[in-house]
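Let's start with one chain on its own, the form predicted on its own, as structure tokens.
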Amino acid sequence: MMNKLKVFLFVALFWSPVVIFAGEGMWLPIFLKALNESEMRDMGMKISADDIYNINKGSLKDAIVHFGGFCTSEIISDQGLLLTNHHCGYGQIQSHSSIDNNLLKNGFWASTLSDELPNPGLTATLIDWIDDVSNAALDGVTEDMSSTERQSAIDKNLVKIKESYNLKSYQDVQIRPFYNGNQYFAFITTTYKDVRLVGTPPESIGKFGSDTDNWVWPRHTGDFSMFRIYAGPDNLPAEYSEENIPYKPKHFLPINLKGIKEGDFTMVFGFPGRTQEYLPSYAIEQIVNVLNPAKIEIRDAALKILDSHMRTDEKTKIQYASKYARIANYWKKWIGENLGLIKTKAIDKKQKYEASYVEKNANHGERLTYLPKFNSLYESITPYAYARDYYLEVVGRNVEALNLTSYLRKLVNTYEENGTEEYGKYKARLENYLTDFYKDYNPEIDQEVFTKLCQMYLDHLESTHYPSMFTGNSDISQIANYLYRGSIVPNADMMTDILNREPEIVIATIKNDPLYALAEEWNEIYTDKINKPYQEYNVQIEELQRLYMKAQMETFTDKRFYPDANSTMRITYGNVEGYSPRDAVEYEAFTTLDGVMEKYVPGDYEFDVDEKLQTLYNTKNYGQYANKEGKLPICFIGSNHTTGGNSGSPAIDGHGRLIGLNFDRVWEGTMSDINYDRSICRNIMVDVRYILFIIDKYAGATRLIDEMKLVK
């Protein structure tokens, strides 16, 4: 087994212990003692690095859970009770909802353990320990190798590394590259497969402000939901069974009822998804001026269509609630990202950094070639990157029928390449998927989206990137009518009927379907004329980025280089503090229930407030959850460096106690994925006292409060 304590390789090679701005960085927990503990203590942390990450006894890491592989959650009781965001549990909440039993609208609180709802496919993953395996991963790798040869050698090494672990049957090992492939770390995990829905507030609380308030401050959203990990009788992972029992964790987070104040230390622990902090200026120029504007425009058009239908029909609102939120999330993020990059002059900052890099490398000829090469490569890749994003947004994401054809393509390929047995296996999985797909699908709405977005595609891309059906003076609305009336893809009954026939008939019908044929031709054009040249340039950019990353770390020896996020466990720390996004505007760090009532719009699906919460507000029935001024805290912001994947991450105080739940970033600071700037980058957290208030006073779910350890 790899040495669990071998943690200083990259510290010795690349790092010097100098102070950076508090809040910046997504740090690996195994290096906190060497790199961050002293600074964290100066900022107000009272516990030690060993209390955060420890493989010999329970520590904070043992309460941090990768929720479904896409969000973070935390264990808050000795019975495996999980806290995560409402939007992280949204798909599960929706799956249990119907017109007659609308959990999205009404909320849900299990009265007993037996009432907690199972969620097939939902997982909860814990990190057992982390190893630095850089030496073994890069064994035999030399700089004169091509990128293909290099990756082939690394892949063989990774297989050997995985085989060297003597793991339990329920454990797995994931090895991820860091610093653009200059280092590698292994994460040994245990995944639980029985995760049940325990409670959720209604959307009017859990999604208060909805898309209008998304990514912005001030915020008044109770963005939380509750699940529970279940285990077998040995406390180990087990498939769902009524006989399973609540998981007994190595550690769970106690809860701080005292509250927080401006300047207090905050720590966010979770699984941030992806950042790109070390890109050259040419990449940021491409994002700001070309790629983000295109994606924003496409999603803006799709969202307007969905919104117009959701506002007038309750069934449509339920069907499209999750999809709308998913589309809107990054649409608004890209808008804020561009605003922030421009406001903080991110391109100018990168160019000054690059000028310093050039100056320091005056005697390193090879390093001086990297930036000119980036310039040339980004000029060459930009038209293909633009066309690629357009295709993926239109065909791959926002027109549902076109997206569905990719699953049918796999069915056809499985039959033609692997025969009837494998075809039957995939068809069974596809039929399950189609049941969920058509339940939340409206072909008339999708046709409207198709018409609008395909016209935009024609208006913005070269004719060489069109399917033949779109060439000439095409009337997209007529084409849409022809396709959606003549295709089996948008029609659930026709699709079900066809799939019940003999395989030869199914395959022939699909291949002759007009919408499928359009998608196939379009996919071939994308593959050959867009993605192929894009990938040829992108491979060169990725290899150059690896060399440039290594050169930066060797050039600026007085700078601490935290690794980019890659969905692995990280710590970020900062302070509770407000900010000033623009001239004459100052935001405080806290919001209260008063702000909910100020935003209240009766009947509005984003800002309605139900009668019970109004009554609690009017009577000031806040119990032990009010602050010193007698107000009920809702949300607060801090300078923690977070991103997607940190949704549901715990906000932890200096004593290791839960103070809130991370769920968003401020709009102006969403560019922190590319350019963290302390002046405007803030993460948004639900105050844990509001969460407890909703569970206790609003929902009356006191059995859940009784499970927790509340510290006053």
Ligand code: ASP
Second form
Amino acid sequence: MMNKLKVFLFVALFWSPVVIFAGEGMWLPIFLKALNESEMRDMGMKISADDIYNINKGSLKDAIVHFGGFCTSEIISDQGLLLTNHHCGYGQIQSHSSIDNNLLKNGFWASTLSDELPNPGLTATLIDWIDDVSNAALDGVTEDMSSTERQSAIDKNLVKIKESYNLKSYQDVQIRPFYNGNQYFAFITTTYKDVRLVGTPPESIGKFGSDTDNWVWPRHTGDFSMFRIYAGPDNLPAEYSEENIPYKPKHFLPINLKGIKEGDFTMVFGFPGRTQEYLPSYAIEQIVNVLNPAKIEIRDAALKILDSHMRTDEKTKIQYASKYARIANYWKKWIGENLGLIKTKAIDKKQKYEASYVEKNANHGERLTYLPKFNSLYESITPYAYARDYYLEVVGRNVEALNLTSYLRKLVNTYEENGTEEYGKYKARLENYLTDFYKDYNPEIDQEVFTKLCQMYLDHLESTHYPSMFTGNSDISQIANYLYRGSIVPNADMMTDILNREPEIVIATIKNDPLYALAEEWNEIYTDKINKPYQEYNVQIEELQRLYMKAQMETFTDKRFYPDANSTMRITYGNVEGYSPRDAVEYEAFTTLDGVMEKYVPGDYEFDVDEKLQTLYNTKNYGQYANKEGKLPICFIGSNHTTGGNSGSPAIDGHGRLIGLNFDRVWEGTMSDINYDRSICRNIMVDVRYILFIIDKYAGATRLIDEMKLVK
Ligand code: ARG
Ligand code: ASP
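What would the structure be for the form predicted in complex with aspartic acid (ASP), given that what you showed me was the form predicted on its own?
Every component of the complex follows; first up is the chain already shown.
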């Protein structure tokens, strides 16, 4: 209660009445000084915007690393030691695992640098600097251009901008649209290519609570793993080599061991993937009523099949663990998102916002046309958007053999369009991919998924949208039998054998393959009858969204607009705080090891606790990692606005020190990508003291602790 009063006073004293957005927003590091610094200081930050982003000296941003392009990680020692989530390193951890040497199950701790495990293909990208290139990008662009003319003018400008940079051979520049294409920013990056696995707790810690607890608070997961960036002798990016040495960073994060309390300032620094905070109400109606339910039901069916096999077979469990987690993650998120959007009356809220937009623009004829246009465009696009999601979920993702055909199509096209040399190069890459693919593939399971999902496709889509093989055929299981027996695609040995033959034979065999033929026809139907009309409407929606975004910014001039997430570097900040999800329920902000033991179910695949951790708990052997009450902290939550891609992001205190590792959001707030609501949107972080406890007391990997800079 005390805390709520404080928050209230804070709001009353410091914030102007219209600008109550703290907590909400993913801000660009280059504008922190102008837009956020004073508010951040009011909220408890002690360092300056300059300490966070500075191109003349090492600053916080130099410790923030885009991990593999899909997660965030941070450097926590002067030897390039990286901290990220267990679920971010999952693919790598799994790829080093087998039944005999199961890193997922047992964890892994390299005892020396030379025991750290290379991960071909894994990258670590640093941001050297960021430029606002809006003027140059939009040079010569006028409002009377058609969207194609506009895009082609911008594309030409972007090429010129890229050329104007005098980059080093290891640097790259990415230019991205912001505010739906109203502004452009350039990110100059350096990407390291030798990133090795250093350590990971067993899944029983790193994924404790698994899918049941995913997206849920209270949480007790030690969701972390450790990697290291290696560089050439000159400290610059280099391909993997035994001679490479640990990277020396410009900055690394010191670690705060003192702990945090309710109300403390926190910021989260990372690479959030995608948000859509400025959509019209029609778009949210489409998501809530049509698209989310479709995707949920497809994945629901696929997951049930995978689960039934994983529970009964240890090998299948390893093979499908990563795939299952990936499918389940967004399946569950969409369920939570829909519940949250409905519960917080997001559509209503948007409609009210739109009403005030209309009212304020009574004299702007042009701006008043946008909402009715959206209405009609969303009405037109919805059947295609629905069919498109269905196709992409069934063919493009959940039926693995169908998904694989897109690679075969690329092989055929490369041969026919670019000749044998290019064919040979692509084939070599494909063979690598296939080795990994078949290692974790079970054709019987896939056939079951095919049967179920194709049946659903048939039941839900118009006949003009499905391939001829399905027409007039009510029994998909027969078709599936025929395809999975007669095709080389689900058969690893046959596929490997065929790929070793002469190119003409390979191409002819693929083209005659029944499953490939089905996928080809299906792909054509998708391209012509689904995706083409979809894109025609979508181009118009995007163009309108750009105008509407601009109009919103010009209409509500007292509101601070942050750009939607687009996988670029951002900062968000808030406080450590609990929340009240519904009447009479209050969630505290912290969990402890006691809670792990409360959830413990012996032998369970989600809630088992191994003996070692139990012993540490029973003997209270927490060392310097205990909190003031003598308990071991596990996770905490805060009002930082995060999204997918922020996983592995550091939670940083007011002094620029690491206090935790972001990995999830709470169930009631999963709709934050579309409708952020400070009262119930919280991000979930692992307390850094739990991470250090596991490394030190549980794993005995003290050489890693010695590398870090601990502040007590
Ligand atoms: N929900 C978190 C995120 O979106 C964590 C996902 C990984 N954990 C899991 N059980 N699948 O990525
Ligand atoms: N778990 C997410 C991630 O992997 C973070 C989130 O969606 O909150 O990036």
